[in-house]
Each structure stands twice: as structure tokens, then as C-alpha cells.
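Here's a solo chain for you in C-alpha cells, the form predicted alone.
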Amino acid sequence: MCNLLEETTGEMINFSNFERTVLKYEYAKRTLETEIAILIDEFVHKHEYNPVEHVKSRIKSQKSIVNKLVNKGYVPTINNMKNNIYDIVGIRIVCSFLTDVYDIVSMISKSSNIIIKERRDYISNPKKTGYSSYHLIVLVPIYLSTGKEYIPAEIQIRTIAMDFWASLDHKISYKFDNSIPKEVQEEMYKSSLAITELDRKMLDLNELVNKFSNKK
């Protein structure tokens, strides 16, 4: 918890300065939404196939940011918000099949308009809870009258099945205030294994369908 001592003189987060600061994150969200939409359109045009079921985006609330800073051991100041929270802007891309996830990751990686800062492959290496997804921490350029700035954002790419499991996991964690009983944890983990198996079966089915479609 030593991070609590790192900044005691910075401007504490309040409604006024949060609304002012978060504007830059709103600009980054719009920029990232546009870039992803263009990349998906280009992919569809090139491959005559849309790998994306839907895209969702959000800006983290002031309450969520303050709670996250405190949980990480930081004083909830504007400077700590800027320097230590990388998912204030969040984009979630939900795909049909497992291979689509990696196609989307590759597509974003080739973009010259955003910089990838960090990759977290929770599909190859799921969290101990069973959570699976592919996360990218990116830097998004925004252009202001004062010049260009880079704003961090998180992109989550996952299948429909993974998204279903993650949604339930979030609701369960909220219900138990993150102190989930061991029995519930075990059942959730078993469910995550079933989700992984379902993704594999659906991928096999898709490949079988494509095999017969190509024979026509």
C-alpha cells in the first residue's frame, strides 16, 4: 500500500475536474470506434465475411475509477487516474468463432493509427477464475488545438460464449461483493471449461459447414 504515499498533493478527483479531464477520453473513444469500424469494413470487403457479432464501448465512471485506484493502493487524484488507469476507455469486440478473435487481433495490430502498448492473451492462458478473453492496451492519438496527445484504452476481443460467461461472472462477483464462496467459484470454473469446449465444437462445426459449402 506504499503507493498511497506517492502523491498527497495532487488534485483529488471531484465532479468538476473529472468531467473536464474525461473529455479527452471521450475524444479517444470516438477515434477508436471509428478506427475499428473502418478496419472491420476493410476486413469484410477483403474476405467477404464479417467476423464480428457486435461492438460495445464505454467510459469508466468516476466511481469505478476512484474504487480501482483505491484498490490498487493509489490516492484518487487526477494524476494517478491519468498515469495508472489504462481502461478508462473500453471497447469490447464480440466475435462468432475462436479464430475470428485472433483475426481481429491481427487486424488491429496492423493499424498504423493506434499503438499497442500491451497484450494479454487470457484465451491461451485463462485467469484462475476461468475468465477467457484477449486484451489489448493501446494508445490512441487525439488531435487538439494544443497538439497531439496519446490516450490509453483497453480493447477486449472474445467470442459470444466467452462474453456470456464473463457477463455472468461479473453479475456473480457484484452480488457477493467479490467475496465469492468457494463452491460457487468451483462451479463457475467448471462452467468456463464447458464454454471453452463449446467454442471448440462451434469452430469445428463452422469448418465442417465451410467444407461442404466449398464443394458447391
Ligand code: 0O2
Second form
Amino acid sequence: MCNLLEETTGEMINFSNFERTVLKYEYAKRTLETEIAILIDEFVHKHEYNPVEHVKSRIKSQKSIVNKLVNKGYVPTINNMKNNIYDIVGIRIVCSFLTDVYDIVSMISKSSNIIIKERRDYISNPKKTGYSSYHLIVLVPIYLSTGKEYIPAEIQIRTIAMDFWASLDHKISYKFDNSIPKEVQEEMYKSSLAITELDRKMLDLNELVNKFSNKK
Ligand code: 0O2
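What would the structure be for the form predicted together with the ligand, rather than the form predicted alone?
Complete assembly follows, chain above in first position.
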């Protein structure tokens, strides 16, 4: 009988070795979901305010992993998947306001259970498509009978407005198979500027609301 967590590093990705390899990523996803849920719960108790609209997590599909490896110029092997794809486990935290995004980033940064490997602040430095979001590449510990292992994961933190833009952009990319007409790209970029402006306005509005409600 084969060991479910057996190493299959040099092999090309196929259905069975993918299913086997992805098990560890499933465990990491569960661990990360729990850790994030507890951190948010603690935050809510401490501040009497919930900055999170919703949390979504997923395991990247075999097809998306193979496509990503090929696009990056790697042979789609299990080894290359393990060493070069950091978002097999993905968790997205959607917040109401811009300041909430940074509060969540700081909250995760203080966690002793998650190791931060890399920060990508696409809010301060949006991508040229107009994409904006805060990404953390983290290492999540999983405990197996063979010992402790660290599995990479990507945490995306963004506002509802950024999430709206990114989800439309994702649908457009899919529709045009990644060769988006220039005119559509330009309109998407313009709409990203409107999203940034809307986030600023909503933040100002929230501060105004807080000012009046604190006066009561
Ligand atoms: P999917 O299908 O959403 O998972 P690198 O680490 O630099 O080699 P990588 O991993 O592409 O490259 O990192 P990056 O640029 O930080 O992007 C990671 C993820 O952010 C993407 O994963 C998307 O989810 C999201 N993203 C980045 N740029 C854009 C964009 O322009 N539009 C939208 N809608 N999302 C974006 P995947 O694997 O590309 O896609």
C-alpha cells in the first residue's frame, strides 16, 4: 500500500501524485483558517468592532498550478510545484475599510504561529493592471506523525471595493484567455482609480460617522 504523504518530487504532475501531495496543503489550509478565525475573534473582543466582511479560502486546482508553472517557464513537476508556487493554499480576507486592511496585516504579523516570508503591498504600489490588494506569503506549520513541516500559503487582504474590481478583472481575463483588448485594459485601469477614490471616500465617511456617534 502506498504512503499517502509519500514524496513524489521529480515526477510530472498527474492526478494521483497531485492528490497525494496536496494533502499537506489541505492540512495547512485548515490550520490557517483556524488561526485567522481566532485572531479575528480576539480582535473583535478587544476592539468591539469587526473589521472583516468575509473570509474565503481555497486550494489551487491542478490545472491552475500547471498553467502557472508553464507560464513561469518551469517544467510542471511536483518538485517545481513545491518549490515555486506559494499560493497553493490561498486565503482572502475582505474588509470594509482601507484602515481595516492594515489592522489585519498587523494582527497577522503579531501571530507567533504564522511565519511571514514576504509582504507585497499592492495598495501602496498597485500593479499596472490597476490591481490592488495586500499580500502576505506565509509559512504555516503542520504537525504530522513524521514531525513538523512548514507549508507556504498566500493571504490576500483587501477592501470590498478592491475585491469587486479584482473579481471582475478575473472574469475578464478568463473570458479573453488572458489576451485582454487594450481598450478593455484601459477602462479597467480607469475603474481601478475610481475604486481607490471610493475607498478613500468611504473611509472619510466612516470617520465622520464615528465623530458624530462618539459625541452622543
Ligand atoms: P488566481 O487564479 O487568482 O490564483 P510571483 O510570486 O511574483 O512569481 P504571483 O504568484 O503571480 O507571482 O504573485 P502575485 O503577482 O503577487 O499574484 C498572486 C495572485 O494575486 C494572483 O494569483 C491573483 O489571485 C492575484 N492577482 C495578481 N495580479 C492580479 C491582477 O492583475 N488581477 C487580478 N484579478 N488578480 C491579480 P494567480 O495565480 O495569478 O491567479
